[in-house]
Amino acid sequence: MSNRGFIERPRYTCALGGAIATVSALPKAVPILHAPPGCASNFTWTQAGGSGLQVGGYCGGLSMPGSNVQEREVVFGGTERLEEEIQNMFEVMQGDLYVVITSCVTEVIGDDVGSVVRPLQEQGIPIFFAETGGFRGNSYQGYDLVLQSLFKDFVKKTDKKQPRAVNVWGITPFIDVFWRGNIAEVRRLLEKLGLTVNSFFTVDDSVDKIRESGSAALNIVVSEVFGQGAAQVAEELHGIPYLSATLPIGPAATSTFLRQVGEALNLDDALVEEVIQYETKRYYSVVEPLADCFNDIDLQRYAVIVGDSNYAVGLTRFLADDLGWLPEVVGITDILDEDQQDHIGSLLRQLGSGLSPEVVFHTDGSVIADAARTHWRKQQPVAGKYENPLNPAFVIGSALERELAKDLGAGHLSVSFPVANRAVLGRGYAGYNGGLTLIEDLISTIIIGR
């Protein structure tokens, strides 16, 4: 929150928006919105405008069924209207999974959504509900709430664990604009370790696999912040331990990530190292032809990184420890408590390169931008040969950082939400392959005007 009492150009929607995005990304899932008119369309176009033109999913977006509650339901209750909507929806929409998600209005009036959903569950219909009123938090919280409900009310309980089966989450659909490519790369690498992977949101996942996810030996949360509540619920109800790790981008962080997974599952060290060595060798063999140009035409940059905790940490580590750039300011836009800020800050003080960027935690991007401008001005020499020692510069953030990049005379690439100036389908920045993609995008942005 800014000192003006409001958040300027926020980097997320409310909990309901995150829930809609999450359900829309589940395989052949139909989100059923119990809300007044307007919520679905508002979220759809907000999502489209910030997620690289990605709108909804199967029966999501503007095709999303909703109860469309009016004044009558606010006064007398909306459960009958919801029940009517669900029955009508079954006649015109076919899904493998149905999820009822609630809004501020329907939660405030106290609608008992469970009384509508549970009889359908008893009939064998694959349906559950999540209480996701917007006042419960931002879109990341909505993502977590849907996953919590999934493990509470849909995933089968079993004492039989598959020793090489894992569940993966923490990469938030649509709010992480590159979620498809990121999840696919993490899944690819885990499968190379001989693991069976349930990643919930890819084309390789299914509702049947999700229902059986209680048999996993480990939950891997690819985030230090997002999805932690769901991990705790899964551990409590299904007895599945979890591993939290930052989004791995590039060889250094990805190698560490694979070793963490190997240790948590007691995998053969030789197998883990074999995968790491192969992927690392391949990565550098692809990068090598660029090395001479990188050095000869001075493609190193001073950098500002702005984004959520997943991207801020992952990008900074990659730039400093793999690419050889110089991160100067890192802005983290999440709503974090003091302990979370301390933890994320400690990760940015443990860079392998030994660099120590200035870290700014604030939900208002304008405050972060002002901090970056101040940081740059402090480096201005009183007199000397160079007008600005922090030059050339580059800003990696969202589309909202374009003005900051212009002020600093810097290049700019939109990576974190909202991304309004790129179309994104399967592109991703996670893992070894994602590091290569990020190098291509960064360097292409620098030289595009040549």
Contents of the next structure:
Amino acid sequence: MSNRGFIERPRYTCALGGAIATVSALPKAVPILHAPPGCASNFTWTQAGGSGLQVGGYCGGLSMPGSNVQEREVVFGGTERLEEEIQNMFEVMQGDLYVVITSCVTEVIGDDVGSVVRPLQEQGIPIFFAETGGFRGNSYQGYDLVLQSLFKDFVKKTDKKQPRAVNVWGITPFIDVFWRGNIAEVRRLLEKLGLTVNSFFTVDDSVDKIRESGSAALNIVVSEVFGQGAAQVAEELHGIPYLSATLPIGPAATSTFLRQVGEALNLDDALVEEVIQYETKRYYSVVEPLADCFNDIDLQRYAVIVGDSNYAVGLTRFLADDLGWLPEVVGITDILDEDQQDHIGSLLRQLGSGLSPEVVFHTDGSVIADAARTHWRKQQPVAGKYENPLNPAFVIGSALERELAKDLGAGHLSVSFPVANRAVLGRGYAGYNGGLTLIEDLISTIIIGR
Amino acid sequence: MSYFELKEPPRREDRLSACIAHGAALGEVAGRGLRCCQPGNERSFTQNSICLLLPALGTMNSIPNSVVLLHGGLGCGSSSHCGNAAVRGGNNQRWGVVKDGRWLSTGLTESDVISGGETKLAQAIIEADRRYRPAVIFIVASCVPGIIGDDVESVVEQTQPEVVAKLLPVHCEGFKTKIWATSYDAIYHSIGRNLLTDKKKSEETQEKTGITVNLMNVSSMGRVDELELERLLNELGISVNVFPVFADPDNMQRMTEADLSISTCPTHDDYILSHLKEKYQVPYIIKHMPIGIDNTGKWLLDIADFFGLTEQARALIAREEADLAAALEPLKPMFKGKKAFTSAGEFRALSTSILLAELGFEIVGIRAFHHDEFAEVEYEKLVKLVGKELPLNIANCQPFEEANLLRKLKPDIFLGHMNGNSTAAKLGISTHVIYNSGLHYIGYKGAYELARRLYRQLKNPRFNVNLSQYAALPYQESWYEQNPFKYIKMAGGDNQ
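So that was the form predicted on its own. Now I'd like the form predicted in complex with its partner chain, please.
To see the whole picture, the full complex is given below, headed by that same chain.
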């Protein structure tokens, strides 16, 4: 957390907001909020503003049932209100899965939500709860807490593991604005390795398959920060080992990712290499027609990258090692402890291209922007009448980096939350296909005035 | 004692006996005062809603040279990511500069909840003052400080001498009220206590000639709507100062120096208007909303009558109405016989319904976020226009009641508040948004522009029609057979 007593324009919402985003992305799931009336609309508007125009889903936005606790419940407790709410809810709402999630208020007053939900579970109703009060952390923690509860209270325990079945998570719905495309690409590639994939949040997933996810041989967490708690819970309770890997963007990182998976599952090396070769060749055969214009228009850029740990690392690797750009400053806006910072920092010092950008860990965009401006000023030694500034430049960050890009005279693309100025549906940046899409988006931004 | 001497404003449930849960025919509410529907009404099944923090942020984030410091959980105020689009657009329309709003969160953690957040808040205020050098810092109390007992007022009092910015505490504890219109009182309460002073009028203003009025805007009004009202008032020789959205904090004091304050939305600003009258002798008019053709005329006439400009106003209105009628003529055949349903803040839903009736739509249902005494006048107008049988639903959102009503009433077009149109959309109904601060809604220009947009929506409704073939609403089929108001618990007994 920021040591300054505040976080500037937090690039996430609280644990409850992350929990809602997560549950509303599960197949036909109904989130039930045990919260005061305004939390849901706060998150609805947050997504409308920051998630590339994606709000809700099957039961999101203001359709979510909620106990709407008031002063009376704060004084006398809110479990009765919650009980009444849930009983009546079954008459109105239709879902394949129901998840009760709690708020700051109902946790501070000490409501025992388990006492309401457990009797319903015993009746065989597909319902569980997660304690996701906002003070427990940010969206990413809320995501993790829901998945932890899911593995604790919903996923069936089994000793029979399917050697080629895996679960995938770590790409957080709505806060990773490109979640649908990213998950789909990771899933596609894992299936090419011959794996059966449960990815929780796609149209190819279902509540039944999620319930059977305890039979997986490996959990793959596509993040080295998000979703780690759930991986530990699944390991302890279901005996499933896990692999954590940063979001792979482009051929270099994706090939490494596939090799990591192959190794963890003892897959046939030849098969893994065959997939990697095929996909890499295909990637470059698509890039090939760009060769003339990429070089003629001079599309190489100095870059500032600002984002959460998944995107900051993934984008920097792609720019440095695949696209041949020059990352100068990387800002990571997650709330991280020292160990996590060291780890993420070390990933950014292992770029295949040998480049070593300045790395700034701070929750506040204005602090990162100041560091970038200073970096840009320092790098402009004047040799007589000749200047050697860091341009042309490009800023890949969130919509909040538009002011920095303007100051640097740089191009700009919103990728990390908030993405206020783009409509995002199915596109993603993960994998080989994601690398191609990212090239399109970066270069389209640069040449828009052509 | 004036409310403004209290630390916090009262809830509207208490101050205005406002209510949020009711289902009835229009005639049962019109002309009945507040006897029809009581603040004790509740729902035994509810969907989620809005809290007062959200509309409050719409105003606070707009204030130039301000910082909004949210004291609470990390998520409170993240809706600013959406409101920021209006802040950027509003700044650009007024001053030609695109600028992001500045909001901060103290992000209370588990240990803050146990040991209290006052020290952290004080530290945050000092750091925000130093880093951003703003004119004002809104210190916004959300739910958690309200429960753990942080004394935000004391922190502000102790910290004020250490900072340059003026500190404005605003109480937005969401669990304290279901009437989010209380947020307007919360903001005005802080403006009234901290930015309006007793100092004498400046010499410049004492010497001024001509008429100057306070035009009270709302965050759902864009600059285009303000310009329409300024245009009409200027035609009558009246100068206009606009408060409070996007108003310079250093100029708020001028609110106390006007000849008259004019409300543009009676749900919005009775609290400050009474205060300006009691303390600064600024009279006010709060009656009509300038949405709709007849309503705009009534709104203008009330102001003109006050200043003895009635004849000029009548002439202006006649000219405007004639021009508008001619312009609307080619659009009206599209609207004839089409059924319309509106859902929004009470006054806005009612006045928009009146406008739709003027355009030739058949009004088949209305939903209002709450009910209070100020809307009486609008109910009376509506009953005269559309009769008493129309279904009326007082609901703080609750899309399940809406879905039920829409399936029964089958309107051709639905007009809903922002983030309130997807239910109708998934049922295949054409929709249009009430509350998009880039669009015209107000005055004669607003009537025409709304008609133009409705014409466009009705001309090709395919987006929603296609969506409805594949997107399911999350309700049991049996729910649609039920009374839409089944879960409203009337203070005097159930509504089965």
